[in-house]
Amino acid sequence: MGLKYFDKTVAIETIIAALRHDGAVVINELAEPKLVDAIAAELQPKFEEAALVKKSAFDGSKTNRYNCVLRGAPSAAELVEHDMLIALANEILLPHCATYQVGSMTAIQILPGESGQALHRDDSLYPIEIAGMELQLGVMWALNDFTAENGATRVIPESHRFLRSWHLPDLSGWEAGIMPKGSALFYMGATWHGGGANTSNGPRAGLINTYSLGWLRQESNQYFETPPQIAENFSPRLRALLGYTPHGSGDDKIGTFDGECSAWVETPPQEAWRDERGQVAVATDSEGSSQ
């Protein structure tokens, strides 16, 4: 038991198994430092507003959050759909649907002085829970170092294992995520974790993004945060992924955004993700042609 670290050039086999296992993995510095600081910077202003906003007792009163990430860091996007990203959430949520979206993206920063975040599953805001589906992957960008110091997020391995409904997992078993900037830790909608307590000088910043299965009702309505005006700027991945895209039917591109139409509509994620997990049938008659 215990979280394991692994370095991006590992095959994604053993980081994948990593994930199922223990319901967390940390991939060490998988981002760039220099898209990593152009981020950072982006946020910064962003998170001298959120100062100013009335927190919650879950929040953090010294925690600032600024959830509509792509419109004031759009040099996010190459996170949001990082190729390691795809290659973990198909294998977690796309056995469990037709495709999957953002369920949210909050940009998290730590002050000096925050204790620590109660822990909590993300995928709670679902009264659904079916033993080995998992309706939520999420991933934490450490956009600085995350220390034991300054408030990694703390982690509880194995604890995905664990239906709400019947078990609570010893809270006391968590392990902080404690990894260099640009390292990114990957968890299972399932797994407990929270924020660290921040006793260092400085703050620790992060970028949190989770998926959820694409018949979900999507945390953040991304249709506000990220209107087609904005995302019209982003590849066609990352706007299917944003939820411009149909689920289940339909052509593989059905529309175009013309500049005024809000019902854009766009091609998934990956080509024939439907047709590869064999959950479009084709009909055939009685001679045995498709039809």
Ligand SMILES: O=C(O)CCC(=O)C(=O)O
The other form holds:
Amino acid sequence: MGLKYFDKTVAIETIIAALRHDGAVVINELAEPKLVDAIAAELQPKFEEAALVKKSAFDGSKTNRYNCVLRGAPSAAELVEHDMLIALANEILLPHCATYQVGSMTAIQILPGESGQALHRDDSLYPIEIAGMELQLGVMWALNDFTAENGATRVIPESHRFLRSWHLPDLSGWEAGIMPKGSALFYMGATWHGGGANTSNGPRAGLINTYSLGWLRQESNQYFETPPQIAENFSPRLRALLGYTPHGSGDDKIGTFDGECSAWVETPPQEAWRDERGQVAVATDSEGSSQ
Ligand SMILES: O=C(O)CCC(=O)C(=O)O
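Could you switch over to the form predicted in complex with the ligand, since the one displayed so far is the form predicted on its own?
Entire complex below, previous chain first.
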């Protein structure tokens, strides 16, 4: 029992086994410090603007949030489509959908004096629960060191195993995900978690992204948050993650809508695109030959 911390060189099978068992796992220093610093610098003015916005009790009165992450912090693109995220999402989500997608992106700065956020599960926005099927995978990237004092994200290991309509886990059983800058806390959509109280003298900054099964509605509309004229600057894989792709049509035309309501700009099929038997989709012509 307990949250496990791994080095990024550890075998992916080990990380997946821990994630499945505990519902959460930390990979220490997964992102390069230079990249993390660039993202934090791009986000700082957005946090300052967010400080002026009225906040809900759930969001916290001393917490700044910014959602249009790729508009304000284009450097974050590398984290949104990080290879480790793809490897884990392929395992957790892809068995249950043809494609998965970004559900939400939120940069969160917890300021000194903030109290602990209500513990919750991210997937409760969907009124369904199917044992053995995770609807979402989340990742919290530490943009500075996450400590016990500055509000490190709290998680309840193994809490993803509780069907929410049946019973609650012991909410006092949380652990703080204490991790150095650049580390990533991956957690299931069903895992109970929440921001910690900040009793330190400095802010805690993180980027929390969720990924959901492609047949679910995105929690926040990514076509609005990252419109086509911005998305076109990103890689085909990232555009597809943002939702600029059909779901499960067997069509290999993925990428950016051309804006003329006539065609999709073609990009090559991705490993993540599989047919209903789990096989990578291959386009065929009318005679059934591979193209
Ligand atoms: O800030 C954190 O550590 C977690 C935030 C969170 O889970 C949320 O706002 O939904």
